[in-house]
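Only one chain is included here, represented as structure tokens and corresponding to the form predicted on its own.
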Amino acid sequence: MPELAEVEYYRKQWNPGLGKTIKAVRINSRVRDFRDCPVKEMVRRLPGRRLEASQAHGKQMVFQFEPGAWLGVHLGMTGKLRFSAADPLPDPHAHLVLALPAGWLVFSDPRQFGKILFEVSVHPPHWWTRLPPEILSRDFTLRRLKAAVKRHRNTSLKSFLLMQRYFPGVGNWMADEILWRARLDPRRTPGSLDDGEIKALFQRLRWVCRQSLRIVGDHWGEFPESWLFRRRWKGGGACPKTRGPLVREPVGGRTTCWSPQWQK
């Protein structure tokens, strides 16, 4: 599933549409991506509006059209955004296509776990304004992290980091990278952390998010060899720090990679 940095990258793929007016909307309304979307209203009211701005927040995106319309996008597991200079149809997975004066903005999703939302309003919709603070924002503080630790003392650290109401945008690989850099075993519980470990977790959370956005968010670059990310995808990998073997086992129901010698 796309995580914070991948979502930012895909958001920027619709940048060619900024300042352009939508000429027409084509959708495949039979797919699950539109389960909470007023499809008929979107098809009727989006043409003639100009794409003015976009923003990513964790795993969510919103595209603002003038006058007053908001298009929400969640990529799910296989969703992608792209700009196409040629008509993207008959791509069977292009479920939403916005026609521009020259080109098309395309949302495709083979497995249909994504979600499209739409609302006409002069104010941002509630499904956007009620999202939790972003990890790199001023509102995401060490105090906030400590409060979350107190509420979920007995879950695994891996499951804890995947809670989107506290850590929007963090997914499976990011959680593994954060815990590896904080030297925390993913099977431990938040309640077992001392103040120094909570501070290390806070610092590594922000560092991994910032660096991921820098490396992937702009141009889908490659992570350095010093990252766990480069070793975690298959068995037989070695820890970039100790060169010892990595473990890949389910923790909290998710395949998890860690270094027992490093994350004690």
The other form holds:
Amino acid sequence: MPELAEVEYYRKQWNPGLGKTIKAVRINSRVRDFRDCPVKEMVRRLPGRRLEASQAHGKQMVFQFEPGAWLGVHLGMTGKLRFSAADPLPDPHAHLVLALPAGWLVFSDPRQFGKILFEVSVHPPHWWTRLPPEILSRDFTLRRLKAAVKRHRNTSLKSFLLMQRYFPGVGNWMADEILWRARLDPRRTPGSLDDGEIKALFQRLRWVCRQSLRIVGDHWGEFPESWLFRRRWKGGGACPKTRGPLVREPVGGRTTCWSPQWQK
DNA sequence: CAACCTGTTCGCCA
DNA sequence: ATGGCGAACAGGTT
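Follow the form predicted on its own with the form predicted together with the DNA, if you could.
Entire complex below, previous chain first.
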């Protein structure tokens, strides 16, 4: 499920390990999650290191160890992080397990679209420092959005919002929520937007990120009934604004939910 | 049983 | 070169 706020939620699930020293690493190195990971080095060098801090950035996370080592985690489609007081051995999808003095930090991912990275270094690795500005940061500006619109004027708005190099953390449901609140038809192109519509998109982008972090990021809360999120999963839903029917069909290759009477 | 899936990357084409 | 699209990845769920 992981998009921006859900990633932040999962990041915190490893907080019980903060300040603790890794005793052992258990890994299923055959799975796809480790395709870009120096597995042997990680298994050799993580034990004895202390989990110092963690951060999330869009859908990407980093866990910082002392002395200098960095564990990158991307949850893909079905990845999860959890702390387990009992040995998670029975879980066949627990591909990475970090043993603490008491308990285990677990990464599980049945579908294996996630990605684990590892680097030993005093400084944070390039794959962490070269990420684009976060949507809620000062560097994410209307100017930047307009440049992206100009460059990708012919794709659908739906595909556009899913581009992580501009909108890190936005996934399928967030894109639909943002377009619904900006009253924009997901099949429209960025190039067709006027200045007011671009501004609305900018504001709704930031609003949906901020609110979903507040609701889901801390503790897995429920979105209010007023959100499209609550109606979008099954056919036959009604728009919370107009009470009219919602449409559910692929746009840009992804299942998309929108309200034709509300979004133009 | 078949269709579907909250993500990314690759190859193909214009 | 760059932009845009569709397939592929793998396994669980509806």
